[in-house]
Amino acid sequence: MSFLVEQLLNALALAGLLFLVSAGLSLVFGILRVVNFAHGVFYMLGAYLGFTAMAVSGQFWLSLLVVPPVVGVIGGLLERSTLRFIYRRPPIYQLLLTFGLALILEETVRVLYGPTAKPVDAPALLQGAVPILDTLYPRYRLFLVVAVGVGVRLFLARTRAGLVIRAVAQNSEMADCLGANVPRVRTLVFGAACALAGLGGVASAPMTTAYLGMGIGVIVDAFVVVVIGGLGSIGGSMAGSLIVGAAQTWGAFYLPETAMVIMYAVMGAILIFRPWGLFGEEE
């Protein structure tokens, strides 16, 4: 029984990090209709800036508060200076631009930080483990399970900013008629999506360290999540994150050589029987 609980919590911790990245990716598509290939780099940027904030201040909680807005500002500036001018262009322009931005940002991180991984320590309050049934479970992972998904979901469901974001995601033309400044909301949403990815990077750094290329792995998983859940659906991102987190966690234990195959098999089945995703809308 303790093993089942441990694996369940591991799946939820992974799902929480995936949700932070995939929710932003889904929001950007739902509002801007842009598939942002650079989204994973903002996740990596959050991890490296978290390392810098820890090195300067020594406070993990401060980095958790400061880094996501900084990443969000960087994302908002990029949206205003680049993406805003190609919304009406064919999708290939958006793909090439975001892919180019990803290469530029990753090379910038390589030049500034070097090729070696940067370790980040968890705060003293979250170090060690707590007893759960007959096993000891890391406090930091338990923190991710409790804090990450719940906090983001409450923001989108209970705050005015979250309601505006969801309204524009569902129908930007109607939101414009009701008085929402759609161009400003688009910039804020792109920045918020990047901030969510940055938050995921800061939160994951104590478990994985900050390293070059970490954005590539997470963006692949995030695309699988949004395909399963449905592009533009926050609820779908949450459901898809849980499915992918469970598939990776349980698959890695029982079938370590085919864990990734299980995840892609689930995505393939969704594409065959419901191409618009579990919570997406058929167009």
The other form holds:
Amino acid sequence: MSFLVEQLLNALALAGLLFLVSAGLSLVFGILRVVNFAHGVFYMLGAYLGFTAMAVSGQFWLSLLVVPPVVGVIGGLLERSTLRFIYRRPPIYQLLLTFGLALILEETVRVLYGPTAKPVDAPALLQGAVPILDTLYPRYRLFLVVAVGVGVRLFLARTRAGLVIRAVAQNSEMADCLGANVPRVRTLVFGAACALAGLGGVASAPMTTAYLGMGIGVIVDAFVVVVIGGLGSIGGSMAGSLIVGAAQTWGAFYLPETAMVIMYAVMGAILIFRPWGLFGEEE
Amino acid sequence: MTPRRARVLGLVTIAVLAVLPWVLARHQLSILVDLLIFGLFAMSLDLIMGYTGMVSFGHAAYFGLGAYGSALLLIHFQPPVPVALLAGALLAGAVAVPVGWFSTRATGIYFAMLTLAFAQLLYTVAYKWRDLTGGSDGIAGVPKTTLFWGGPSLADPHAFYWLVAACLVVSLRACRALTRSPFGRALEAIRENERRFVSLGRDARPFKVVVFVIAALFAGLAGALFAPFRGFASPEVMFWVLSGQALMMVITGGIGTLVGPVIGAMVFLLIQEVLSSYTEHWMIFTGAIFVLMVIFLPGGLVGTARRWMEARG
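Previous: the form predicted alone; requested now: the form predicted together with the partner chain:
To see the whole picture, the full complex is given below, headed by that same chain.
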């Protein structure tokens, strides 16, 4: 019983991180019609900047607050200087452009931080473990489950920005008509999505450390999430994250050699019935 | 370009390819073989990307399958190289059938993401199935055997170069013929307007699956050449980075031209070769060059050159 709870919490913690990344991916697609291949690199950037912020200030909460906006600004600047010139081209060009950006950013991080992984300490408050039933569960993971779950829910449901995000994800043309400055909204949305990925990165670092290649790992998972859930749908990202989180956690336990295969098998099964994802709409 | 000019250019190219091995030093020749192999790989991607409008982000999987197929066969049974080439290509094509069937249920970006997901799955299998693939170490010591049973050895660098060059030229001709056939015209119709194609009473999906498998066959052939040439096959040859690089080669050279991607692959790898001799962080510069190319040269090298020539008449 306690084992089941532990696995469930693990799945939820993973799902929370995946959601932060895939929601941004989905948001950018829903509004800009761009699949941002560099999105995972912003996640990695968040983790590394979190490491730096911790090294400088020693304050985890501060870095959790400061890093996402920084990542967002970097993302916004990149959108302004490159992507905005090619919105009229077929979607593949934007995907390839962001692939180029991903290469540049990944290698830049390697230059700045070197090839070794950087560990990040969880704040004192969240170190150690709490007893749940008769096992000990790491506090930090529990924090991820609760904070991400509740935080995202409140953000989307109660804030004005959350309202706009839901509105634009639902019907971007109508949102345009209601008087949004389109180029500016694009930059802001792109930046906001990068900030979300950055937040995911900072939050994940104490669990996974900051390492090169974490970006591509997460972007492939996030692709699976949005394929399952449907691109451009926030609810779909949430459902997809839960499914992938569960498939990976239970897969890793019961069939350690083939955990990845389980995830793709689930994806394949869903696609047979819903080629556009659970919540997606046919293009 | 007029057909006559095109034919002259083709003959000149073949002549240059024939002369090069006598001019180049040994290590330059081996770089050239590399360029030709990846040229073949990029060309195979152009079949689905340029002619059918389906962007695969997992094409490296078929290159890798070809490489593993031919490496395993050569290591365990030492057949002539062409047998291994055939086996590698067929393995890639066989795996492409279910993947293509699944992936073509979706279109556009969904298709790209599905192909990437399947490729990463195959990469994981290659990585984890240690008994068969050697895991992360891969398979080393793949021999360059003979051209046919009892025939001449291909261990000689010149001999292997001729084999690779012949494969590239024949594949290029075959793909060119394919794109000009009724089947190829149907693919272009799907690319231009799939809905209209369907409303004319044709089903687009069989065409898409078939061209996906054909592209995988040629990618597998390239991979099957790669394994004996380099002497190894490792999971890196199926990694997403290679899939992305293949897209870059196609875009650099010129999408939908077949020849363009071959040239794109050569230019791309040469840039990488030169940059990597100056700095170990060459990825920053290839990334930047690529971003600039996407923004300023949408037709790629060949597309831009063609437009330039047309403008001059």
